[in-house]
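Okay, so here's just one chain, in structure tokens, the form predicted alone.
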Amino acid sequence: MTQQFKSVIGGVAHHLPDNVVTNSDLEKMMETSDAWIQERTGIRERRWVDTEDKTSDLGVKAVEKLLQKVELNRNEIDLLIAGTLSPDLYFPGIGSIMQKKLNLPNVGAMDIRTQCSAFPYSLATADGLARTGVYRNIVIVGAELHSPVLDKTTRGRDVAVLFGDGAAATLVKAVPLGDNESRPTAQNTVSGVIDTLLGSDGNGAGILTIKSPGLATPGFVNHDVVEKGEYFPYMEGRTVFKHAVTRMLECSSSLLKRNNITAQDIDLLVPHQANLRINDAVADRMKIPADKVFNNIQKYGNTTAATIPLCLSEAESEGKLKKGDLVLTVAFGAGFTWGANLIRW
């Protein structure tokens, strides 16, 4: 009989850099204020870089934490994942720049560009490998360098409050089955990725982008793509809030569905951190108790692909995240892409 294999959560780590910005500190940069920043995102403070680190050198401090706490030797990982918003060139992404950071002689690397969604479909992709048994140690890196790219004057305050610069690091181990062992599922307590839903809807393409650079752009970029500032981040928030809201909700009550649980049997929902008032909205519709929620965007702001790795690192950490626990993730994200993970920890 072929082996068959599962895939499980090994660990997660993650990494911030020091500089905190707080909301404060923004009032001197553009109109706004503590009050109005916090009312509308729950966001208090975030973090910037304020060092010569790269998107890629944040993950790989992230990796770094990461094989320090699962202690992994460095050449057991077969399979690097990466996502980002953020990469340090246009291309190639940051997934082979990492690889060569991490000094991982040609082992795998691709990035998974959904933005914020970007870690549903990452753990879709690494389960998927894992079943294999063909990868055996897939690292997932979820990292984001926003603050130099926003526009940190009065025009660019509705985006620019929202960001912060981090990342986080997941392990996702294949794992052989045993005898008569069973798949985890979401009525037994076998740890493990359970299930993942995902999807997109391109009408949304250019309600949450950058628009420039890009090949859509006459001479890829040009002086009036400067001088509108079209480079950068766009967004429109009160469209984005609703489909923020209905989509996160859909996903996340067709996964549970589809696996005969209710909302009820979750022990942890770990959203994106993009508002706090969505992950409000969405925990109350589903009728989830703030103790069985975990934020953290009051802290670091929305730092898209790190996100929930970021929640679930620290999470662990406070103990509010143990072994034996329903997680299900879900996120939505530029694209518009969205999608939900229902992981036994």
Second form
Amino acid sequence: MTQQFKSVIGGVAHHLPDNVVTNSDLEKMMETSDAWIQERTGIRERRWVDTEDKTSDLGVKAVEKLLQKVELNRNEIDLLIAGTLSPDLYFPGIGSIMQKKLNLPNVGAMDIRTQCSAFPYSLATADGLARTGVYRNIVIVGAELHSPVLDKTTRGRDVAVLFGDGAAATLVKAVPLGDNESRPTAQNTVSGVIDTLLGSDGNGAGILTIKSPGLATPGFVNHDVVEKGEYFPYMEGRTVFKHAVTRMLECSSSLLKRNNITAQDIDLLVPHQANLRINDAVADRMKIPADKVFNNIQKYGNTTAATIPLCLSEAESEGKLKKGDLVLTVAFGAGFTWGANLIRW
Ligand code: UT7
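Okay, that one was the form predicted alone. Can I see the form predicted in complex with ligand UT7 too?
To see the whole picture, the full complex is given below, headed by that same chain.
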């Protein structure tokens, strides 16, 4: 019989810039207030790079920490999957830039461009490839450098206060299944990735976006774009909020249903960190108590592709995520895209 494989999470680590920017710091840059930001989003502070670090450098630092934590030699990595919406260059992607900076062998390296949903998409990709047995040690990275492209004036306050810089890396290992060994399911206690669900709706493409530069802009980038500040992120916040709650609920319940479990079987819900009110609404409607939901948006804001692995990394080191736990991750973001993963830790 052909050898079968399952994919397991081999470890998670994160890197955050040292520079803490509080809501009070933002009050000095734009018309906003600590009270407004906390009440509407839950955010108290975020990290903004004050060094020369680019997105790839943040990602590299997260991977270095991961390799040290799981004691894996870099020569054993056979695929690098990098999620980001803030790449160093228009092209190539940060995957190959990180491959060089990490001094990895000439393994495959690719970028996943699904913004806040990068983790579910990256894990779905890694899980599929690990199950073939061809790839044994896949590193997934979520890395974002938002701070240089935020409009830090009153004009951009609805977006600028939300985003933070940071990175997190996850090792996905292909593990051979023994003769009578079961795959991980929501019913057994076998560790590994159980199931993933992905979705998208391009009707939302213009609602949360950076409009320019891009090939849709005459001249790629022009004076008009610069004058209007169209190179800053644009978001219709209320519309995104409503879609986020609806899709995160829909996607979670479909994933739970097709695995024959209910939300009450989940040990830890790890949602994307865009707004604490979104996560409270999702947990509330799923009837998941607060002690089974992990949030850290209060300290880091929205680090987009990095949020979920950053939560997993912190939850594990705080003892809130233990071996054998059933974890549900769920994300929603620009595209629109969304996705969820069911993992036995
Ligand atoms: O990760 C990708 C997915 N992203 C999301 O899921 C984000 C979804 N959206 C949101 O989280 C929320 O919509 C926001 C936090 C962006 C905004 O909160 P809101 O409760 O929807 O506020 P709003 O946009 O309806 O604005 C309410 C008021 C407005 O003033 P008026 O028109 O009522 O006078 C805004 O101009 O708050 C004003 N405002 C601010 N005031 C102080 C907007 N931003 C700020 C600010 N400080 N930073």
